[in-house]
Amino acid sequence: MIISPKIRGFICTTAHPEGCEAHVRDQIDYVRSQPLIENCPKKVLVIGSSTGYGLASRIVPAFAGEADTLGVFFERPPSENKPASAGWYNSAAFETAAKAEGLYARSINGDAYSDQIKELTVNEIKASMGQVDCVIYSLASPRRTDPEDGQIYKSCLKPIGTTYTQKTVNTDKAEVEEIVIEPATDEEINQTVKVMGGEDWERWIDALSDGGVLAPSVITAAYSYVGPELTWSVYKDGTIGQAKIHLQETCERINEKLSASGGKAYISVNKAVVTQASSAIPVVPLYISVLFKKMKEEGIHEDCIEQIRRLFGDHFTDTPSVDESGRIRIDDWEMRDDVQKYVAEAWEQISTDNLKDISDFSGYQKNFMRLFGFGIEGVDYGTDTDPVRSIDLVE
């Protein structure tokens, strides 16, 4: 079959897996471009293993420190006549190149709130890995069922207390328009805090700690983000923000059970990319844009797998770099001080007339498409594809 991208809205329903393999391999070329990271950690599990940030936390350990992975995701997996999801080609094209490095790859695709995951996790890691030294936790969901009620929280990205108004951008027509957010109730604070915080995270450690599979000197990181004080109404003073205090304080529970045998946790404040979850919050894409045009004409824009080079090859170490609050900061390039002075003059001015002349526009446009797969140099998207691929998964 002939696939084209199907975009509606904030996402794109198709996904092309030619594509998505050269996306993959891209990455993969850069990563093999740098030196080899000294002391990578080698049993490595992620968890929202299949996408942006996770799915190069996959790519980064194997191919600069020669480690075994495991993945867990939720994806939906190809038929004969419907292409599967990204993140099962991404997936799917990574275990192939890592196997072909003689790698241990493999992947479990379910839900990863669920305990019968973590079950599922806990066994494949005792068969065939014995222990992992490195858990990173990048899940991206708008719900969760927690397993011990087995009720369904839904998040959400709104404002606490005021109104927010701000610029946006209308990714579909290309045009600056103004946002409206009322603000969150009580309940969708409680019910996003259960959903983003980070008691999930904890129970992932509390079962691998349990059923025996952490080494004992164990780093283990949860992803986040602060960004400008521009988007602070919606994201770090908003409900994402009371979920973000919620994983920091979680963060520091873990570590104070890791300690005892040499182990740590950390909390990653990563920069803005183009993901599918950021995709999704308002007034972001519009920030990332005119980010990007500035960080780009500096020399220091980084997409996921830069980012995460940098974190494995200089913050993994016996001395990471951390902030007041003990976060590891790779977001430091993106909140230099005259890069923020150009988004917020540049912020003022623009308007759906001068989109593409202040900001990168046209760049956060290819970004998503590569997303998908879509407008990758090299791929032929006018000939018939296969769209099954398969992935050695756990079950």
The other form holds:
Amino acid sequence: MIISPKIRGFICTTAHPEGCEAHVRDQIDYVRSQPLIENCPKKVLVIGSSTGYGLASRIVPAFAGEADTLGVFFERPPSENKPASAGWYNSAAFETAAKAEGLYARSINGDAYSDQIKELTVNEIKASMGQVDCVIYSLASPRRTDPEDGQIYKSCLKPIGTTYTQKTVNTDKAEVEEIVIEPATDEEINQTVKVMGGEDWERWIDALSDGGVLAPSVITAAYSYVGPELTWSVYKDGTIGQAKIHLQETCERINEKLSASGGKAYISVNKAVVTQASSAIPVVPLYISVLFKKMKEEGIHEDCIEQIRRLFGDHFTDTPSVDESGRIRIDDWEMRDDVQKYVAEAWEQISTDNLKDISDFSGYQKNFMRLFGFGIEGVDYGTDTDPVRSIDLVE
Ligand code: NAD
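Requested next: the structure of the form predicted together with nicotinamide-adenine-dinucleotide (the form predicted on its own having been shown above).
Below is the entire complex, every chain and molecule, led by the chain shown above.
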């Protein structure tokens, strides 16, 4: 079939298998262009491994450290007449490339919040890897079924306490608009913390620890974001920010649990990048467009793969350098004074008329399309392609 992009708001409902493969290959090529990472973790479990930061967290240890990797994700498989989701194609491409290097690379497709998937993961690690020395928790989800009470919780992206009015970009129309978001109710805050807070990360670490599959000196990390003041109402100080505070508190608890054996838990604060998750956050796509303009001009532009290469290369081989709250900060270049000064000034002026001049909106759009395997050089989108790509899943 010919597969074309079908965009619905902030999501593309189709994905291109060869395009996704090329996107994964580009990331592998980047990692290969960098030095190998000495003392890189060798047996890595990535929870949320099919797209964005989680995918990069699988590619980097595999191709810079010859690590065996087990990935957990929730993706739509293909059928004869319907393409799979991008994360499926990404994972198929990753596994093919990793296996060609003689590495162990297998995946589990299912609800990471469930006890069943945790049990399957523990059993697979026991059978194939023995123990893991690194666990990356990179889930981004709009909902979670809590295995303890069976209830479905939904996350939302809202301010707390006051109404938030800010500029945003309508990505379909390429227009700068104003968005008004009403504050979250207490129930919405609690539900967002249930989904995106640390409860599930801790349940994972407990399950892996009880199963005896954590190496004594295991390192585990979950990802967070801070960003500039202009996004704080909807991010850092909003519902998702409360979830990230819970993640940070959980990190401290996990550290206490792991300390006896020599294990460590970290929060890594990553930079804003275009992913399926970040595209859904109001205001953030416009902020990212402005940010990319300056970071590209300064030669410090990074996507997930460059960020995670720095995380593993600069922080996971020795004792990581951390901020006053104990967090790893690979958002350091994003938060540089000159970068944020540009963003603040451009933000004051930005409108539909100058969107393409003072921001890198076209770069944002290209990046978004690449998430789904579209707009990639060398891929012939006019030729029939077989949507079926298989993954040798652990079941
Ligand atoms: P993403 O949407 O690209 O990836 C989410 C991953 O979670 C995918 O692999 C998906 O399959 C998996 N997933 C979702 N629900 C699942 C479920 N129920 N079971 C199993 N897997 C499931 O997201 P991302 O932007 O890479 O975000 C990952 C983390 O990084 C999040 O904690 C996010 O807050 C953080 N972060 C993102 C940014 C950014 O700009 N994108 C910046 C800093 C931190």
